[in-house]
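Presented as structure tokens, the chain that follows is alone, the form predicted on its own.
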Amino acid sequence: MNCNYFGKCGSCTLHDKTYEMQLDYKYEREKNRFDNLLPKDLSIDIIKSETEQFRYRAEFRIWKTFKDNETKESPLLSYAMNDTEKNTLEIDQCSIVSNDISSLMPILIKSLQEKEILSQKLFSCEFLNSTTGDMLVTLIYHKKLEEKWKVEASLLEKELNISIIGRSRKQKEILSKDFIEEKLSISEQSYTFQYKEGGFTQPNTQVNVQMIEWVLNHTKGKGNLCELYCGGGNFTIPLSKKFDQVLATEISKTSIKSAKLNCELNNISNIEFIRMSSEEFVEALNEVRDFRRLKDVNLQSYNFKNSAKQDEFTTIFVDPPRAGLDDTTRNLTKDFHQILYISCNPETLYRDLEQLTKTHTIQHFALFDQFAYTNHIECGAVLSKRV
């Protein structure tokens, strides 16, 4: 990778390597890993990433040199990393980051230097980008958000042609918007999402398209599909194409939200989002608990816990957090005759299929790398029930 500062930042781990070489470590690495799991006539998918420019979302702490440490006056701004030794690494550009956000840097940071008021206390800087040029970035600080501020930041805004977020302790200044649109072609179908600031969304924008598509690619779409950690719908929107209906799941209100509102831009009418943890859906599914969130829900209509039946096949997709599934919820997922698990923790994958695996067999398994020149590595899997 071109890059001034590759082998000195600390964001890129595995920085001795060229991508094919780091792209090997991990492949070899999870293969030892799974090896016992995996069917020996399995091949591994493997999903690569951009070389440069494949980050749509970025922070970077804000450094202030003081030419005159007495007074404080005047600081030189810059952006900051933390290097190899974990000391502060001053940057001014950044290889992995898309190439809007690349070229936005230096012209933002220019610009906030130029103004007092926006540069006083400033300490951190957030970029969230889409592939059609939509760009919102968050301006964090350590004092109260004047309309002085909101005057200058508004400026700015239409200057550079960006939307502006301005924080502090227990305040958002939202000048315009605090979301980004995005349009994806997922296997030759267009979709449109609003990330919000704030929620979670994936950060390699190529790799997300590969891996909707792997496991669209990869489901037997029939009958209903139950989903877990739902998000704002990345997976569930395309997903939603294949089967008659879906119900889908989150704890985030915030990604709740932003799913429901994904729902309407892509004009899909099959999906049922609820806001609930893993443990509370599979407490109502068997009922177990009442819950005055599903009083318009019918969960027994989705015919999850009847799959024996010969005329119904049920799928569950999940995508958990680091920690992997918890008994109760692998539990559940041991019900449906098709799994679908997408995993950001190849450690608590493993842990989990050993469990899944002695009632199905994994008939897909894949590698997304979405955090290139790091150790980390997503997995994705299909398991489908033993007769």
Ligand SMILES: C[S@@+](CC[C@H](N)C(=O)[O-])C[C@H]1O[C@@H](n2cnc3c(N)ncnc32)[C@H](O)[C@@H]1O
The other form holds:
Amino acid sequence: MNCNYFGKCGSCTLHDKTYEMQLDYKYEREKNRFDNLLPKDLSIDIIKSETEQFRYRAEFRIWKTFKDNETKESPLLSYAMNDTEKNTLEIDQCSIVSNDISSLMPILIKSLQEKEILSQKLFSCEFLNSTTGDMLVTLIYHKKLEEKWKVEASLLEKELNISIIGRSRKQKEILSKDFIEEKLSISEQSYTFQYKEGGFTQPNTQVNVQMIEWVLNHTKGKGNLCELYCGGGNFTIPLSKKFDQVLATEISKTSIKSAKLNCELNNISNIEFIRMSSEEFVEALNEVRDFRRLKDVNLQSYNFKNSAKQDEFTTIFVDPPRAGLDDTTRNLTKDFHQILYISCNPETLYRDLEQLTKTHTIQHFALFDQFAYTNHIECGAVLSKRV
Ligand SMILES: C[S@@+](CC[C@H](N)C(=O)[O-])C[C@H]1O[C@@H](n2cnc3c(N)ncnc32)[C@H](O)[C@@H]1O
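Now the other one: the form predicted together with the ligand, given that the block above is the form predicted on its own.
Complete assembly follows, chain above in first position.
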């Protein structure tokens, strides 16, 4: 890794290894972990990351060095991370962020430095970038953002050809827009996505595309699809082409809004998105509780609970947060013929698969190196119900 801070910065924790070595290490670790659950003849697919400039979202603290500690005037600004000992490490570049973020970082800090109204009480900076060059920067402050701030920040937007959002306690100032537009080629089809600030996005875009393609390639498309934790429709939209009807749920209002918009942008009409936690969805499907949000949705028409019928084939896709599936969601999942599981935490995935493999067999298993140079790894499993 060609980075001035590799080995010092606490972000890349596997800094004593080359890219291939850290991937081998994670592969061996996960192979041992899942060994007793995987069929003996099943090989694990490995999807590699780019070795540098692979992160399309990043956040840094803003550090200030004062020439005169008493007057606290005209501080020198820099980006900062924690070092491996959790002390502040000032940085002027980062080799894992995208090319665009990398190029913008020095220009932005210099511009912020020159305008007191933009730099005063600024403590954090977040970048959200698309592969098509769209860039959203969120500046986070310990002060109320007044009109003067908006005027200067709007000028900076134009000067740098970026979008800026200002955030402070109970305040969010959107100057031009609060999203970026992304265009992805997935299995040779072109898709457009809008990613909204505050909604979940996969950080490593190249690996994300390969994850979606892996799921598409290993999914038996038949009948209807139920998806939980759908975010902004990252998997939902490409997967919808393989199914008759799709019902997708997610807890975040922001993400559900993006998901609906992403459907329109891609002319997809067979998905129904509902804002609902997975726990609530289980209650709704099991008819334990009525939900006003579902008054116009005919849940039973999807036939997810009729899996005993010979001619119905049911599929569920889950991509939960690090905690994995709660008990009721895991139980619901077991009812489906085909389970597609994407996980960012192998520990909770193992716990869940220990239960799911009592009724289902793992047909395909993959490691996606989304978070290169860290201990984290994303996993994918496709399971089918034993007859
Ligand atoms: C790992 S992200 C996956 C999102 C999406 N599949 C993607 O690829 O962008 C997990 C998502 O689960 C949502 N979430 C978290 N807890 C949830 C819950 N209890 N019920 C439903 N969704 C939840 C989060 O808002 C987030 O969008």
